[in-house]
Amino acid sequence: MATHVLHPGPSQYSYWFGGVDPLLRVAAGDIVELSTEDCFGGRVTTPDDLPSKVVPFGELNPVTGPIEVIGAEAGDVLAVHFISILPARSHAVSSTFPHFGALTSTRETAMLHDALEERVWFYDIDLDAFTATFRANRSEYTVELPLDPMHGTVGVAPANGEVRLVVTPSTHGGNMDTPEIRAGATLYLPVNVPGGMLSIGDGHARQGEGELCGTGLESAMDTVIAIDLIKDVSLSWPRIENDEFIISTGSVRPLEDAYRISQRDLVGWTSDLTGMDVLDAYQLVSQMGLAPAANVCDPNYTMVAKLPKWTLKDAQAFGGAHSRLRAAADAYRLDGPPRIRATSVARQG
């Protein structure tokens, strides 16, 4: 097991999944310490910097990568465990866009009413208290929000030589914007091309389910991941596992079809893990499943479907990959940088 460091310069960020040369080559079992820029590329530096004026659309959501995993081939599964995700600046930024978000007209949902006003909110980040301060633009209202750092955009190169802008989630992952991709979670992605070509970005210091206004608390991140490779296992859609849940995803429009995709995948996954037939698994998921919205603002919407792992008894997803990666994460924390070690202890407390 080797530890790599990946801190790209401004010209090294990517805006696509697919068609990009790797910045780093790693082996299964390796750990990567990496940095990511916020979705605005760090260009929104004051509340007066309107994103539509300072960030070209094609340069939103820069991602760090790709990371090539040696030996990964089409038909394998890439397991990415998030050891630590920490805001890299003392502030985070959120905004409304004129034609982006769930409660305004967009290019895909055309309306006659005027676009929303574009505004910017700055949040002070306090890593010691693990909070972010919300301040209303037009009143004195303030409230401390708990941090819940996550990555909104994680994915691999699509199949068949396709190149996708990072803002659109699909079967390769991408801009799913689910808060489930937080420290302690393992993300499973289908490998479509040699090396997989993993990229990560769009850090949020926290985000509500659905990402209603189209932005979370957008933040540059210092992130540590452990990577594993599961050979000869097919996967149609990204899946997530943490200590409590197995989680399926679906990204498409309309929202009800994203819901159906995630639920169908969870039912099939449950059937495979327990040996039950599909209708028995359907019944169990119907009674114990959860269905948070991940995003209802991107070019494709994303839904997730969750099932508590205790209902699966002793079944282990992907041969116990999550448990192996958790053990690797624990070993890294014991020897890792003091800031990561201290934050891990604070989170557990």
Contents of the next structure:
Number of protein chains: 4
Amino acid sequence: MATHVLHPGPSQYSYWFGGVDPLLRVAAGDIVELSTEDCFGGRVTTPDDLPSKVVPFGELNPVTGPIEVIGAEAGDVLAVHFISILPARSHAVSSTFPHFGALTSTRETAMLHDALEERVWFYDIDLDAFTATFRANRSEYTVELPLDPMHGTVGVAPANGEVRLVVTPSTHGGNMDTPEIRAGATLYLPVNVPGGMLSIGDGHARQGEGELCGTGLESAMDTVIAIDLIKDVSLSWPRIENDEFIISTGSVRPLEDAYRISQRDLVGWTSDLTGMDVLDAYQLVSQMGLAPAANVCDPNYTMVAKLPKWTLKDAQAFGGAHSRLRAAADAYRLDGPPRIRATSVARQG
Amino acid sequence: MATHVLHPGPSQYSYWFGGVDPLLRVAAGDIVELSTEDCFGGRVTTPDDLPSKVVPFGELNPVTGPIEVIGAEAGDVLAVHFISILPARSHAVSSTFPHFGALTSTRETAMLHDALEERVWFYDIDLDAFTATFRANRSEYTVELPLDPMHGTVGVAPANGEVRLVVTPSTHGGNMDTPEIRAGATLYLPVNVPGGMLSIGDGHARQGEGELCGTGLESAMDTVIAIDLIKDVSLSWPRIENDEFIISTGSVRPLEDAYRISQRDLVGWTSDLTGMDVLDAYQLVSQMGLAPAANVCDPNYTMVAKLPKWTLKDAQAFGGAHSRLRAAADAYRLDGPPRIRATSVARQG
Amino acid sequence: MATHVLHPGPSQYSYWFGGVDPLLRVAAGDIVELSTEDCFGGRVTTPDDLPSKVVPFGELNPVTGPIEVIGAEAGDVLAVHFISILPARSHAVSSTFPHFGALTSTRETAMLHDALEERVWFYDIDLDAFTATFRANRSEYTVELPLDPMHGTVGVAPANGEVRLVVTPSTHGGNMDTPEIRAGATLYLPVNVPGGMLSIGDGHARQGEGELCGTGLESAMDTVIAIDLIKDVSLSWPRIENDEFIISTGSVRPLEDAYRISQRDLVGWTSDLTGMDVLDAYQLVSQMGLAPAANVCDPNYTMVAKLPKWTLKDAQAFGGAHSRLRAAADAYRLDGPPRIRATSVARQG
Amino acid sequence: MATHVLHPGPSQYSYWFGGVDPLLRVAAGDIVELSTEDCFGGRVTTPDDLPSKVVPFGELNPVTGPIEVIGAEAGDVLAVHFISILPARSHAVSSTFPHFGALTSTRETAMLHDALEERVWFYDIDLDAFTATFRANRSEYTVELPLDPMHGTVGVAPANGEVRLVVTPSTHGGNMDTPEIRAGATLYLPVNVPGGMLSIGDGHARQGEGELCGTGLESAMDTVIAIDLIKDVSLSWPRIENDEFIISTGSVRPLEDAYRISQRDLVGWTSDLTGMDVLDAYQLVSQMGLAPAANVCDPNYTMVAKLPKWTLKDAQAFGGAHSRLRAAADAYRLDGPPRIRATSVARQG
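Next, give the form predicted in complex with another copy of the chain, keeping in mind that what was shown is the form predicted on its own.
Following is the full complex, with the preceding chain placed first.
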């Protein structure tokens, strides 16, 4: 069980899932300390730096990776546990972006409107207080927001030889933009190619559900993950597990189809874990399931479907992978730097 | 400030919003103790009573009302505070229903599939433990679920002389099926006709987000509401407020448009309450907003958009109506029957 | 077989389907010569009359009717054959309208954009040439367009006691805005209430598929219809028949669901008419069906699904109602005014 | 101006747009005689060959290519004129396919239904009569359908380094499944990579609008194209031109967004060609545009938007490329084999 360090140089970031040579090789059970750049490639350094001016389109949303997991093969599942996700700079950035976001005409929802005004919001990050300061652009309004650091983009190489830009989430994960991928969570991804080829980016110091304006509190991150490999388990869409919930995802348009995929997957998962028939599981999920939006702004929309684990009694998803990774995380944290030791406490505030 | 009692007889339930004579006249500030029938009209009394067989289509989802509010006129807002919502029977019922629900072909999402099997789940209700017992149909699996009583259908007469069946939510409220309409919440509805004409029904002992299979834990309810009237305030879509959140709603298809409506409304509301310009409010809601599905099964889908009230500082929505109604509820509860005194505690479990 | 004349006075137009007393009673087999006002109630009389300024919202899209058909009962089908539809004025009007249309944010697709500029286009109508003159507002561009007169809004009282504003198409017909409702076509509508209660309006001298900007060449019309009644035939959605096609409709959101409804109905209709099983009919419609958009701007979108009648061989829809009505139309036209005698020729240009 | 021949061997077909080495290099102005395999790779040879059994998923929808066009660079437009498309076998094949098609639950519209029955329809092709024989599976019903040969899948390498499976249409073209890509049409595609990298496949002897069941009359094709290159012209989505129409396309979900993209593009194109301002062009397209569905079954849906060229007067799209290619096609046909000389006549029947 090795611990790796992965700090890409400026030219080492990637912009695709699939078709990219690995930056790092790890074994199942290893831990990786890595850093990610923000979605603007760190180029927005003042409120006057409009993203559409300072960031070339093809260099939006750099990801760190891919990480090759030795022994991973198509038909396996990669389990990625997030031990710690910490903003790496003293500020985070959000913005409107021309023809991007949920409340504007876009390339996909094409209309005759001009773009909304492009504006930047700068947030000061206070890691001790675990807050970010919202400051209105056009008035004196200001308020402290709690941090809830997460990664918007985590995925593997797609199936069938596809190479996808980082911006579009799908069955391989990618830019799902769900706050559920926070410290303490385990993300399960289907392995489609040898090594899986995991990449991570798009850290948000926090975001609302749906990522309404198209950006969260975009932040470079120092992140620690533990990786596990589950052999010979079929998985259609990414799943997430934390101490309290099992969580299915679906990424497609229209939004009701993303809802359907995520809930259909959760019903099947519940049936598998409890031995109930599918309609009984449908009934239980209908009464106990949660259904928050993840993103309603990317080329595919993402919904997540959550079920409290206590309704499943003793059932262990993926052979108890989350519990094992949680234990590994605790062991790592015992020796970790002070900040990381404190993360899991902070985020529960 | 009078307290009214409204227990409709079997022939007094209504099935429409609009076009119905009032059952009761009340003044702003009054309290109404009322009872509602379940969405099956109480006709499903054993697990063998298939809803599509025992309930005529036109008699699904009876509502109690309308209640005429003296002095309410088009252009006003009706504030309905839920003091208490308690299951009135010792059981609740859920079911699949032919070609209804989110994971089946329907009248709207028309396909060549036969209907899914129609099955009924009976839940025992324990008001002391505040739980309902889920029992699988086809296995021995059973689990206790916490009650979270709510009304799926609350609305007023629509604008422009329309008469709508209870099943379709829209700007007048109606069958929004959001768990946010629970005890402790205040629902704001636009007044479209003299008296407003409020009706309430479709109690759920609990439901998941999205009402996946098309039904919650359908339950007759004993409900107490306090009514207020806010004069000369424009309102496009129903809003909700509780002690922690302001909540906008949108009911339309596809689901992303329901999301857009609810979030657009929340952005405007936030701007109004804080004095920020619209893009600043867009930014704050983007980072702090929640976006759970309400229903993804009815003829219009409903999303809700939630913002924590602390981000708004001292701002008071609708002139502080929620606080005033909360106080009235507390006063009522002091003298109320033991069960109602306990409700607000129970639901916070 | 009587011929009726129905020219409503200014105060006699209606704005709803359902809940309105009949203007006229007719028998099956009768002919009605009627006039309809344009969707702006005739109030846009110069290019400077902006519709949102000169037309109160509740007075948009007046319809002529309802017409009660003696003996029509729920469970029957009303067949409405259009003998002639002729623009009644020497001009037609089109416009953008604030937050209405397919390429703008709307009440349903809510965004942060301001409305597009509201502008009016006046078209000169030349009934002899059967053309309308398009003149650009901001340049000298002008081109003659062929007339193809049609009614955007034709429907009956809805089922289950609903009263719907004219603007929303659904199972009762209404504002479907398909150019298929032109002279020579027979529209089949489900009867939901005694007398059926047929209303007609929203004439377009022509329109494109989808009614992109939200309005066609809005025109008052002189229209002649023949009415028939088919007893005891179930019908879920409006259907249309002309000499060449059987045509199903679906009106709902999102647009793929309107497509699904119309195609699903056409598959079932094809199966019924040919005796083929449903999958064989699915196959034939898959290869021979047409699928143009009708409207993508109203509160429900409408798609139509068309199948050439020769693929059905000798099958007669609705017991040959279209052929009988066509013959009645020919008989009427023999004696009709010159203009009407010429209509069917003109429209085939 | 050379004429090339491209008949791929069984191992030479490709399954992606992007990331594939060219099979052929041609110059602008060249003609290519090529053959394409059907979407089942020719493996369905009897009605008992169920596609899901005999075709590995990754080998569905082989395409012929890519063809590298010398001198093509990102920012150019590739014009592909279809001189002739002729079925290469005496039969074509259609089928239902598990969880694929518009009237079934799918991977994207996930539900709890089992797949519809998988069945195969064999069509005899008669090139002299230019017909295909539909034979019902479960009855004696049979009818001759006119051929209207087309290619469902034509595209280039995507922008930004993406590699896409052939099944998903997008800005690079691909599996748009519109009958508009028939002999006599010119397809305009944006060049994203050096050489453009054109691939063609998925011939249909005919299909309905929407490709309802998910397959047309799937047929290997002998096809002749003429290629031209238009330098330094920006193009966002594929466009088509024939002798009568300019045609825009949009491929995305939900279907109204595909409609919006295609109509928005057609409005802009019309404005560019006529010099009218955008709202004037919006008005003209609103009245004269057609909007048939192309596919409502693939991972992205496709709508096309058509405007009669006579409304544009003397305007020449893409500098008259279609006329030039039409002339080149006529010259080629003068010397072509008899079948090809007759194609354009046959298809106009």
